[in-house]
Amino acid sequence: MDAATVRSWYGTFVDAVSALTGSPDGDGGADAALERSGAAYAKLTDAVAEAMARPGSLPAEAARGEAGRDGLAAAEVVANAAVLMFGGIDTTEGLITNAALHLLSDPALARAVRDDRELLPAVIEESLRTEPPAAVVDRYAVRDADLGGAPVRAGDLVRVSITAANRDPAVFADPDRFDPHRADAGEHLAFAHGPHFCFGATLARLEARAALGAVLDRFPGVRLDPGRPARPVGLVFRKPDRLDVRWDAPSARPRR
C-alpha cells in the first residue's frame, strides 16, 4: 500500500472529524464528510486484514496477543491502525510547522536558537503549550458527574479544549505571550495525561527537533516571508495551511 492511498485515507478522517466538531448535530456536509470517512475506513479494513494473513507482520502479530494475553481482534487493530495515523500524520506537521512559525517569527530567537541548539527542546514546548496541534478532544461520560458546577450525565458528549488549558492563567503567567524561557512550559496539556498520554510523545519532540535543526542548517538566513503572512487555522487540528519563507542564497564563487 503506497503511502499516498493511505494519506488520502486519513484525510478523510480528520474532515469527519472537524466537520462533527463543527457540528456537533449534524449537517449536509457532515453527513458527505462521514461518507468518504466511511468508505475509507472500509478500504483501511480490508488492508488490515490482507496484512494480518501475512505471518509476522505487524497487524498479525498484535492479532496474535503473547504469552498470557489474549490478541487484539480484527476490528481493534483496524482501529488502532486509525488512531496512529493521527499521532503520526496531522498532530506531528502540525507540531512542527507551529514551532517553525514561532521560531521564525522572531528573527533574534532564531538566530539564538541556530547558534546553540540546546534552545530548540523549550521552544518547541512552548510551540505545544501556546498552539497544541490538537486544539480540542472529545469524550463521553460513562457516569453521572457534576463539573465544575454543570451536572454531566452519563453518555454526554464533553468537549476539552487542550488550548484553553495550556493557557490558563492560573498555571502560566501572562498565557497568552509566547515565551521560550517560560520555567514551567513543560507543564503544558497537549500530549494529554494519565492513561491517554500520547505514547508517541518522544518520538514527536525528536522528529520536530530534526526537522527544524534541518531547516536551520540547509536554509542560510531562513526567515517568514513578510508579503505570504501565516496563522495557525482549524477547530480541531490546528496548523497554517502553509509556510512560505526565504533565505539567503550562498555567494556564487568568481569564475577563474
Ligand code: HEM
Second form
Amino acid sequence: MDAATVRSWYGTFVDAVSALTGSPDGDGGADAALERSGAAYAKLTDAVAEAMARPGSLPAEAARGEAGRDGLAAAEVVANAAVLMFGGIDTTEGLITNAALHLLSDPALARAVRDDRELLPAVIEESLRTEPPAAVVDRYAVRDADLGGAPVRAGDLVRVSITAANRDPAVFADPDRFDPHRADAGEHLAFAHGPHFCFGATLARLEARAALGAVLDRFPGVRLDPGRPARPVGLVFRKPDRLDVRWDAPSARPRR
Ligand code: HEM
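With the form predicted on its own in hand, show me what the form predicted in complex with the ligand looks like.
Zooming out: every chain and molecule, the one shown earlier first.
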C-alpha cells in the first residue's frame, strides 16, 4: 500500500470530522463527506485484514496479544490504525513546517544549524514550545472542580490550550521569544502529559530531525520566499498551509 493512498484515506476522515463538527466542507456537503470516508474506512479495513494475515506484522501482533492480555479484535486494530493517522500525520507535518519556518526566519540561526546539526534538536524543541502542532487537547471532568477560579462540573468538556501552557510566564522567561538556547525548552507540553503522553513523540522528533536536515543538505542557501510570507493557522492543528522557499541552483557542471 503506497503512502499517497493511505494519505488520501486520512484526508476523507478529516473531511468527515469537519463535516460532523460543522466546519465548512467545500466538497459536496456532509453526506458526501461521510460516504467518502466510509468507503475509505472499508479500504483501510481490508488493508489491515491483509496485514493481520501476515505473521509478525504489527497488526498481527496487536491481534495476537501476549501472556495475560487478550489481543485486539480486528475492528479494534482498524480503529487504532485510524487513531494513529490522526495522531501522526497533521501533527508531524505541523512540527516540520513550523520548525522550518522558525529556522528560516532567522538566517543566522539557519547558517549555524547548517554548520552544526547538533543544534537542530534544540530548534525543534523550541518550535514545539512556541508553536505546538496540536494546540489544544480536550478533557472531560470526572468530578466538580475549580480551575483557576472557573467552576467546572463533572462531565463538562474542558478544552486545554497547550499553546497557552507553553507560554506560561511562571515557567518560561520571556515566553513569547523564540530562543533555541533556553535551557528549559524541553519542559513544554506539546506532547501532553501523564498517561496519555504522546505515543509517537520520539518518532515525531526523529522525523523532524531527518526532514529538516535533508532540506538543509539538499537545498543550498534555502531561505523563505520574501514574496510569499507564511504563518501558522488553525485552532487545533496549527501550521502554515504552505511554506514557499527559494534556494540556489547548483552551478551547472562543465561538460567534458
Ligand atoms: C509533532 C508531532 C506530534 C504531536 C505534537 C503530538 C501530540 C500529541 C498530544 C498532545 C497527545 C495527547 C492527546 C490527548 O491527551 O488528548 C498525543 C497523543 C497521541 N499521539 Fe501524538 N503527537 C505527535 C506525533 C505522533 C505520531 C508520529 C504518532 C504515531 C506514530 C502519534 C500517536 C499518538 C497516539 C496514539 C496518542 C494517544 C496516546 C494515548 O491516548 O495513550 N503522535 N499526541
